[in-house]
Each structure stands twice: as structure tokens, then as C-alpha cells.
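For reference, the chain that follows is the form predicted on its own, supplied as C-alpha cells.
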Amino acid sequence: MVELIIPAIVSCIVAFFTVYATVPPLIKFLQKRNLTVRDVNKKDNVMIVRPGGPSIIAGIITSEIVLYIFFETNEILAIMITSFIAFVIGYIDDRKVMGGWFKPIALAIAATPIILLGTYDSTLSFPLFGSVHIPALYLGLVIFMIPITGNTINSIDVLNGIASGFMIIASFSLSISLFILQNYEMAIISLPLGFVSLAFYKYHKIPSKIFPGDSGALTLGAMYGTIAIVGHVEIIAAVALLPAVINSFLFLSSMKKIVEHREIKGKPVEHTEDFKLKATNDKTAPITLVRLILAGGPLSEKQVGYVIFKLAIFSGLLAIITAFMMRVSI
């Protein structure tokens, strides 16, 4: 364990710094471009910066090679090969506007990685229940979960600061989860997302300075489902990330098919007069987490976060919580 001390906190420190200290110079280099796009919750014409997918990827890979030296593991590998075709993927639609199906198909394809080196475990584990072992389940299972946890924390993408402060939250309960099981290396190898989180929700929370776009929330999608694949602890990391997951299902169930956010006409939400969020009556627009909270009034965008910040953390407790459990069916 006192070996591990080290490992940790060069990583974490690589991790935050990277994504800290690379964000203003791409700032500055995106609004060089006019690489920018309207931040629609704001009264003025905001226009904010995108994509921060780049310095993102730049802390996970450099902090995860970091980890690499020490330990030398495929799963690691997994991770950054599996994260880098994932920020490809949302770079790539950040630059042109791709089809519904685009993006969970390439995320899929992402997933490769982990089947090919071998860095996957065909039991799946519950809670006081035990674990089941699906050999061929679970194939499926790994070519479905980078698309999910991908596509969902790109879903919940929809207001200053919220991907990135969800991750924080959902992925430090992940490692927390990690350390209860005594699965001390994974939890190592999982604390970079957390810290590569917090260092851009610095740029990211209102008011934003730059959105991370397809190639961030994809970025940070694909590293969690990735750990909770090689980590072994799915049913885990599904809890910890259950309101993202919820705002997904609600999303499809009321479209009926997968369709891009930019595609959609009806707006979930309107503004008020003094530009308070507020639940539309438009039909046609789809049902989400942030219409369902301000369905019981208009709030501001802050507040709206400070709900879905809470719902995160209480689902982190119930990640934790069941990995107590599980830790006592082992």
C-alpha cells in the first residue's frame, strides 16, 4: 500500500496541472480562430470557446503514463488508447456536425482496445448477490457501456460547468469505491479523472471561459466507462452515475430515436424576463433531467446546477454504499 503513495500523488499532481495550465493558451488559441459558440442560457451575446476536449486528453494521457512507468499494466493501456479514440471521435464532430448514429457507433468501436488486450473480467459482480459469470454477455457488454457512459455525460452537457462537476463528483466516488474493495491500484490508476475534472471545472463553472465539447464529454465518458470495465466494478460506477443516466433515458424515450441535440427544433427550456430558466410547453421538445427540476418553477442557471450537484452526490453515496455491500459478499 505505502508503494502506491507515490505513484498517486505524482499522477494526480500531472493530471491537474496539465489541464490547469494548458486551458488559457487554448483558450486564447480558440478565440484566435472563432472557434466559439453562443452560450444560450445568458442574457447578452456570450460567446464562449470550444472544444476543451485537447487539454482534457492532454491530463489523462500524461498522467496515466505517469502511472504506466509504475505499473506497467494493460489496463492502463486500455485507458488511454480507449479515451484517445474516444476525444478523436468528439473532436471530429466538434468540427463538423455528424449523424445520430455516428457517435455511438465510433464509441464502440472505441471500446476495442479493452477486449483486445485482454484487460476485462466475464464475471460481473452485485451486490450481497455474488457475481455472475457471462462469457458471451459480457462482450456485448463492453461494446455498449463506452457508448453509454460516453453519450451520457455529453447529454448532461447542457449548462456551465455541469459535465465537469458531475465527473468530479461521480468519478471520486468510483475511486472511493475502488479503495473499499481493496482494489488499491485501480483506485490509483482512476484518481487522475477526478483531478482532470476539477482542474477544468475551474474554467468550466459559471461563468464558463470554455466548453469541452463533444471531445471532452466523450473525453471523460469513455475514461469512466473504461475504468469501471477493467476495474470490475460496473454496477457501481452504473449508481454513481444514475442521474446522467436517467437524463439519457428520459432524452431517447420521449425522441424515440437517437438524434444529435443540434438537430432537435423543440427547446426543453425557455428563459424568463429576467432570464431564469424555465420548463417549455412545447410538445415536440424532448423530456430531460433539467426540464423535469424546473417543472416545479423557474430557477436560475446556478441553481439548476446546485440540484444536479446534489443528485451527484447522493448517487455517489449510494455507489459507495453498494460497494460496502459488496465488499461483504466477497
The other form holds:
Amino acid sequence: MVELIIPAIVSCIVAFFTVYATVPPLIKFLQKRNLTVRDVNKKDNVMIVRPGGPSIIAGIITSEIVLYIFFETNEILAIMITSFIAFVIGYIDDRKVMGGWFKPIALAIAATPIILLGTYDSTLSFPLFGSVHIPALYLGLVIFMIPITGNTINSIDVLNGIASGFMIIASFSLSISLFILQNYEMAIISLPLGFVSLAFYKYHKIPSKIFPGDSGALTLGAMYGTIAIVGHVEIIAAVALLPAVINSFLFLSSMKKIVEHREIKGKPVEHTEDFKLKATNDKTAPITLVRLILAGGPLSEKQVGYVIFKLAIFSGLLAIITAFMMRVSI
Amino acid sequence: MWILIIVGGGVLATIIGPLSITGYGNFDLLLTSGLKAIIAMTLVVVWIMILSTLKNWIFRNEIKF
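I would like to compare: after the form predicted on its own, may I see the structure of the form predicted together with the partner chain?
Now the full complex is given, and it begins with the chain already shown.
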């Protein structure tokens, strides 16, 4: 146990400070190149740089390299390679407008290192009821998991600080769950995700100085999905991600197809005179988690963010309870 | 949704998990796996339908979009 403390501390420091130190020069670089988008939820014409993905992937890769020096496991390689492929996919989407199907299909390909490195176990564990061996189905789960987690985090990245803040809560819940399940090595391997998100949140929180872009959101989501598979905590990971899953589910079930945000004509949310967010009555607009939250009345961007974080904390607690339930059998 | 996940997991682990097809030699594992996959996917479809119904019910009764 003691021998795990040093790699844990070093990797977390490296993860945090790599992102913390690289974001300011990245902001300057992106400003020089005029790679900015309008922050639609601000009164004035505020332009924000993006993508922050390069800093996020730098933090993940450097910290996981540190861990690889200590542990030399294929699980770390799977996390690094899958996250990097997801970053490349996101970066392509950041620079070039791709169709709605591009990301899900490309992210399914990103899952192949997990299979090729043999870092998955075909047994799916459930709380209270034990586990079930499903070799054929599990392969499908591996292929579907990365597009689901990647796009789920990407689709919740609609307000300042939400994607990174949400990922802090979800990933630390997952790490705590791995500690509860006494999978200490995987718990330590998962910690950099939380610290990378924490460092990025400093610049992403309201008012944002940088947006993660597709490259950042997909990288975070893909790493989360890979940890869920290689750490054998798929169900716990799904529970911790529930608010974002609900968001994707509401979106898909109202639109009835996979569609890029920029292709949607109807607006789910509009602004009041004092620039608070308000749900619209537009029937062509998708139903989203933010629209659902605003159905109770207009709220500021900060208030909506806090509601989402409260939901994330609640789901995180459910995930930790689920981890305890994994140790009980009926 | 959390309860649906746990109950669904329970069904999968206690009912579908122990299922096995025998008498087809080398194809036993493949057939068992395929059968489990079909049942699991059907369960996922049922799960989505339940969630959809719940969502529509909430929207009709609570929010009135």
C-alpha cells in the first residue's frame, strides 16, 4: 500500500500542474490565431478561445507516463492510447465541421486499443446480484462505451465550467469507488483524470477564459469510459455519470436521431431581458437537462451550473453507495 | 434510473447469467453468448422504453412544454 502512495502523489501533481501551466500559453496562442467562438450566454459580444484539448491531453499523457514508469501495466497504455485517439477525433471536429455520425463511429474505433491490449474482463459485475460472464456482449459494450461516455461529456459542455466541473465530481466518485472495491492500483491510475479536470476548471469556470472544445470533452469522456472498462467498474461509472446520461437520453429521444448541435434549428433555451436563461416552448428544439432545469423558471448561468453540480454530487454519492453494494451479495 | 440499473443488473445476473445451451459441441459457447446478448439487448430496449414513458409522463404532468 505504501509503495502506491508515491506514484499517486507524483502523478496527481504532474496531472494538475501540466494543465495549470500549459493553459495560459495555450490561451495566448489561440488568441493570436483568432481561434475563438462567441460565448452565447454573455450579454456582450464575448469571444472565448478554444480548444483547450491540447492541455488536457498533455496532462493525461504526462501523468499516465509517470504511472507507467511505476506500474508498467497495459491498462495505463490503453488509457493513454484511447484518450489520445479521442483527442485527435475531437481536434478534427474542432477544426472542421463533421457530420453527426463522425464522432460516434470514430470513437468506437478509439476503443480498439482496449480490446487489442486485452485489458478488459468479459465479466460484468452488478451490485447485490453478483456478476455475469458475457464474452460476446462485453465486446459490444467495450465498443459502445467510449462513444457513449465521450459524447455524453461533450453534450453536457453547454455552459461555462460544466464539462470540467462535472468531470471532477464524476471522476473522483469513480476513484473513491475503486478504493472502496480495494482496486488500489486502478484507483491511483484514475486519479489524474480528476486532477486534470480540476486544473482545467480554474480556467473554464464562469466566466470562462477557454473552452475545452470537442477535443477536450471527448478526451475527458473517453478516459472516463476506458477507466470504467479496465477497472471493471462499468455500472458504477454509469451511475456517477447519470445526469449527463439523462441529458443525452433526453436529447436523443426528443430529436429521434443523432444530430450535431450546430444542425439544430430550434432553440431549447433563450435569454430574458436581464440575460438569465429561460426554457423555450419551441417544439422543434431538443429537450435537454438545462431546459428541464429551466422549466421551473429563469435562472442565471451560474445558478444552472450549481444545479447540475448538485445533481452530479448526488449521482456521485449513488455511485459510492453502489460500490459498497458491490461488496454485498444477496 | 439508478433503481432501474440495479434491478436490470439483478435480472441479468440471476436469470440470464446461469443460462447455457448444450448439445451443439463447439458452438455451445457461441450460441449461449448470442442468446444472452439478444436477451440483454431486449432488456436495454425495454429499459429505454420505460425511461421514455417516464419522461413523457413527467413532461405531460409536471412541466407542460
